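The data below hold one chain only, encoded as structure tokens and taken in the form predicted on its own.
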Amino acid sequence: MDLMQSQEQDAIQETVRSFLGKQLSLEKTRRWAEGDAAEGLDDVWREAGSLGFFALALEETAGGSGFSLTEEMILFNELGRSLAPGPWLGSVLAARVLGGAERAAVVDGSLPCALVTIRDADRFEVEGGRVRAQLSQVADAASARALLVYDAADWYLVRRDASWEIASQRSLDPTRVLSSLTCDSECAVVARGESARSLALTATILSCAEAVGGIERTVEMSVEYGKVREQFGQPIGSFQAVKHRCADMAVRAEVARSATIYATIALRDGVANAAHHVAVAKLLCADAYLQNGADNIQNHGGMGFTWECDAHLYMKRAHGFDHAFGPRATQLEALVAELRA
């Protein structure tokens, strides 16, 4: 099993990254974040398309580039690094589960689809390919033309309708504006059983990488920190307890990051305890950017918690990644149970 990166994947990590630098720049992000989340990322969204961002995974016979879940994960680390905004998860799971001119349109970008997982305080009920729903704390509602919903066992997706209504809701984190939604809406099962599954495991590993693309930008913005800020005459990075920390960080970073792409690897390859992996990747990762979050700011001194810095943003998708497709306290669970059986 090979770890390190082709030079394919160099050439995937590079594009994007010079794509979110011009497109999705954090001060850009911040500006959104203080206005409308949707303005504005039409264009970026049909572009990112024509990059071909939304179908790696695909084979090139359906439109896609003929790569893999690792590509994928490649994809969202930068993601991660850059706190991009914008319904990405749920329109790269919806490339993987659609057909026909509804997959052309996600892969082209004229077809945002915001992820929801379904909450134990929502209301969504099916009858008769029609979906009568309350949800609440949906990510990059405003920007989406339709949910892919994850309730339980079952994926579906709900096409935008006149029936659609969304109100804002206040969010602990700017990048990732969250709504209240209410529809009566047509919808259909896109994933269901074993496949509904293995999806949910795709978006839990993809989820992981982003954290990981944050994670490794706490330990790049501490370093780089230390050694421009200066106390008693020298850079604040040649003192013990701030080169601890960030030597910390790194270990944190490196740990999450090899987890996850070993986890990634075992669901591509279809590992028969892939799952069990995807859990050990998860729990890292959340451990990890949580801390590394925290000592980011640590790092930062005074300057750290203010708002123009951004440490904080970190800090706070960091808290948003831990409560996704199950919270540490879930994970650990799960690992211990299968340890019982």
Second form
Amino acid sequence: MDLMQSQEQDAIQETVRSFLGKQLSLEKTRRWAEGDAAEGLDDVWREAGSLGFFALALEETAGGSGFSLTEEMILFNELGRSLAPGPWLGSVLAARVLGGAERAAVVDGSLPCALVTIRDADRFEVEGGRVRAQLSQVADAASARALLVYDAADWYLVRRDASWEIASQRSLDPTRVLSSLTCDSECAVVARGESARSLALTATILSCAEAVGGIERTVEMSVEYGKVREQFGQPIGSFQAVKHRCADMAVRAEVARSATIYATIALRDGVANAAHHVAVAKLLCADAYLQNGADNIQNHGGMGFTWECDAHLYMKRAHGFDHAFGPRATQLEALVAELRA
Amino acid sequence: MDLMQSQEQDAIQETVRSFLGKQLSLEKTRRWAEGDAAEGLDDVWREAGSLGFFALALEETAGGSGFSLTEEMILFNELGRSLAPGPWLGSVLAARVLGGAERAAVVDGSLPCALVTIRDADRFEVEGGRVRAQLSQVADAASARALLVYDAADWYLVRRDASWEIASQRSLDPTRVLSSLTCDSECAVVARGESARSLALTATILSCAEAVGGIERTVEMSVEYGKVREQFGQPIGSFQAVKHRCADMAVRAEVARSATIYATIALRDGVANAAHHVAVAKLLCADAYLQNGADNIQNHGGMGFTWECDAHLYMKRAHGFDHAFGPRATQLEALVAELRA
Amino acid sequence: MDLTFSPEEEAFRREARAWLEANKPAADERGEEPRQRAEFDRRWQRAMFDAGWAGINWPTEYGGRGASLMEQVIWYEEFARAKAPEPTTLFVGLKHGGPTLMACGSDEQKSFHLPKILSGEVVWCQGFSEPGAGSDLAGLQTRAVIDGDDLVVSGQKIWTSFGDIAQYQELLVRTDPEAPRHKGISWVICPMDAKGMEIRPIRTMAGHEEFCEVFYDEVRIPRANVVGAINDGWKVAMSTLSFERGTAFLSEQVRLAQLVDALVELARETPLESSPQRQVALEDEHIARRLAQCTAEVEALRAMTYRSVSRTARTGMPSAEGSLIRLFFSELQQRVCRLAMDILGSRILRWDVPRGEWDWVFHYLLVFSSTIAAGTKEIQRNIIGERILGLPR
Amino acid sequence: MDLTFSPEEEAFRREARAWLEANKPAADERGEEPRQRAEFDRRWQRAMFDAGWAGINWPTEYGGRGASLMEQVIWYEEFARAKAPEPTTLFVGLKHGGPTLMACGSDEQKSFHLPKILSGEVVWCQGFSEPGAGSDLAGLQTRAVIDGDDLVVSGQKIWTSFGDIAQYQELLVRTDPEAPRHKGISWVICPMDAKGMEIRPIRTMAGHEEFCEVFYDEVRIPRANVVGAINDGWKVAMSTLSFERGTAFLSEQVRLAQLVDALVELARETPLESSPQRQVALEDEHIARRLAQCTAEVEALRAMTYRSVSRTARTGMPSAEGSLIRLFFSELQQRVCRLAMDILGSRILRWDVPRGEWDWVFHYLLVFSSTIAAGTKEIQRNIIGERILGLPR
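Hand over the structure of the form predicted together with the partner chain; the form predicted on its own is what we had up.
All chains and molecules follow, beginning with the one already shown.
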């Protein structure tokens, strides 16, 4: 039993953090969000590929590093911490389910795959190896060369072609712009049945890992600001109103992180009730991210209400996270069903 | 539009408070709670009768003072503030629905009437002017000369006779001991239909008034303690953890009081949607009393956890209040039904 | 104790309702751009002024109606009921600056400014907060040196709503840097076209630009523009803030009930994503109870408002209890908007929500400021603890 | 990162489970009266001690098993699983006094006291808090004057659990009233049969008498009973508190999962009064979601505990993060008990609830102390803010 990172895992974390600091800093993400598309993601993606980030959990024979879901968790912690844009989750998942040249392309960073889950308003009609689709909320559409689509039963891969029409939308979260996308493209099933369900759990827990990074960052931001911002002749972090709110934020972060680590290992090891632990993690991460996101704004006072301060970005990301793979209510209902069984 | 007390109402409040300070102080109530039955309620009841407390809302021709429900609200505020024991609510309600000599006896304090609402586990079988009853939670049974019973449809009066068997029980709230009671006694319907419903609303809003007194007392207690109790060389009320909790308690008290005053006047004046306003008041008073009751204990620290400190008595009374005339969930469901209508 | 309105008040209400129904402009004529909004607000305020509906409880000598605070509340209720557009760009003049001048201004100041404010001729803005003086207002550093008949102001203000379109600013400056913090401050009327001012808009997390930073580089303001005595500005500012905490948000409080009504409608129409059968949100037990709780609380808010107005009617002063209401209101407003997000589900991510009277996502983002601006919720709790409950500092 | 236990740990678990199943006494033999409880606890602790199950992670030289903290946690889990009765009267000796002596005691103190503590021979109590020194422990006033080979103690302590049945007390006294607050304190082992002591029980809001006030009137305690150096008691006390905040509540944390399981069972069996059809509480949507939330949170608590033990295994010290867990635990415990009250409905008023393993009403009242005793939740938040997050005092 060990829920702490090993030194090797610390080193992975350090590598990812340093890469993101250079390649995908939040300042750079903000420039993109403001529509400065001069710097594309292609270079970033290829460097991430060369560092093995899309293949941490693949066997070395499959071009991977022979690590596992726990190391991917660390990758996503860091992505969440810096609100890194890009189709990370779709690419990491695609590398698991694709084979041969396609997998190699995902792994080396030349085939970024955006993850899409089908929503009520969407159309996704598969017939004879082709799909006619009308999708309303696709993140990272612009930089994607393929879509990895989950329709709550199976997973599909849709390669980009000339039929794609992408229109970006006014989105709540400026660091994760959602587009509408229509296409009439080739489409292949890449996971069904048990392996499809397992992939969905992997997607969910890696989202949690990303959330945990953001949640912990909200605590750090509030603490940093609490130390330097002075009012009434003292740092605001010395006032219990701020100090105790920071303490509660830290508790939530520890709850979210512990639940996520536990569920990640359970899923990695194929523990029987892993799905249950994932639901627990998803629920508690959503609680923590939404509340910490809001508290972090409040701790920053007037600054926290500005666009310039990063606080709102985490709060907005928290909403996106809540709706990924089932909001709080859905997770709670799953747990309720277990209690009643 | 005026939601403040008049000078005349202030004077009523003063009279009641002074009466209770002399006759039913919390110290005296505690002695009773500890089983010291030497001082009975009879004298108190007769003095309350002579002061007109059971007949505030009756016409002068009916032996009353010609006031109204708003003045009864003030009476119950004070009763709640001092956690006064005794069958106040049943007596005030009985004075409204009885006539002739019975009413006169209630009004002069010689016929204390305990209010009973029928619970799931109770038996209450009325036939031919008699009732065979087995009641599980009767407050103030020992001092009652009659029961005023509400079975969620009609109201009944049951006069005490030799058949009554009363056994007091271990109760959560030591200031309001609940007894079981069996009887085979004469029984008369005293209100039906619309007037029964109206009486139930009156009972509910006077319970709210009683709760408001307790809620406000929790704020006072916390503030008083916060001013005098010192730790780390300063009064604990100067720490934001305590100060801000007191502020939230004060907000809840103002919410509860405002909603209760509004509903009381609406009911007094026969406003069409008075039942709605009563449900709102009941819900918000329960929220406020339960939370303030708990917060008041926390504000008193270790002292708050002792039997000797009054804080727990208010918290326990809050639970009793919540269950009187429908708990929070029931009030919320009533409001939900209105929204869906 | 009485819930009914007097015959005069009822008549006033009927008259107000009829006039608003006949004269209110459509809110969608208003536009988004601040100058356009201000123009709209001025025209609308002028129309109300001309018809005798501006400043219901302002004295008649300044163009007000001279009516009671209760009639003012009735006006706000009818205003909300009619869904008439709030002249938000005129907020500071009407709710802060005007009342402060009435309480502390000289006769000249009153007779010059109050009619202009009330008739919508001028937009006022606030210059209280500074980058280093937010919750701790008395820590303000913007200096004013007295030079003959002028104050010469240098420094910086922040969170100045509509600073870019205002004609006047209620400005707090430090006129005696040697004095204790609260003793060396003056309250000045600053003309926004004075030389040496630079105004930079601040973008909020809701994506709009309503606030500004204002920089002062030796800006000369006539000494006659000081309200109250030189170095006595803290007292004047406290008067301003007592309106802010007392009556300035009355109309917002009244409007919150409308927001809750709209939310119930939204819940009636919106299929809930987390419901397997996509039943509408109002049919969901959890959403429904949260809605019911909000409706109960907004009714309590109304009762609290009436109670506060009753109290003010007796004492003639804004009651200190205003902070209780303000705190409850601001947190309730946030709960209401948060509930809207849960009803709308993932639609909010693409801001793809039905636009009716409210843009729910924008409003949700906006009300994050409700527990920050005009005194953070922490400051409100301090005020309640110290000034209302008497707890030690 | 690993969720599995080593083969040795698994073997330990099996052995523990088998032994507990065969040897645990029935909790109902225990009685309510403190002396009777203590007698029961001593016998039970002695049985564990004799069989090698006392002090799982205590060094073998003091009669412990010398195993890891993880094995200690496994033992608590099996203990909870077996529903074995906690020897609560021995808490202070086993969780506070013993670990403190191990960390700071002299060889004589360790060899004399630790075996007695571990074998259940003696009951210890705490003498830290005073009427004027609760959260502010360093404000303690109980004086000890050095007189030859003795300390002569006068003053008063409060909140001393089982003070009336204990043989020893971990006592903090002020030995240098001139020194700064934290510098003049000593940590002393006080024999409870010393002359000049008076012990008065305090009744709690739950109606039971577990706490005492202790009065000292020139009580002579041998100077050899001082643990650590004279006037260095604050450091020793901080060591005691680091156990309190680190590992002392491990078994309580583990048992909370059981309380939640029992609550689910209660909800499965209890018709809900607010339900018109009197469906059982688990069928009520609102109760069910609150229960689900509690089960999720108690699982997170377990993960947090494992994580904390993993951390301690690396560093060898109780981790500062203990306060995070303690705060979360104490508030969760209160939420769980509050939910029980809502399930039971008006039955709680007559304390007329099904008695199983838990007396729900009593437990609900008892856990009000969970955010007060052993550091209020406010003190825990200060510790988290200042010592873990590094915010200024």
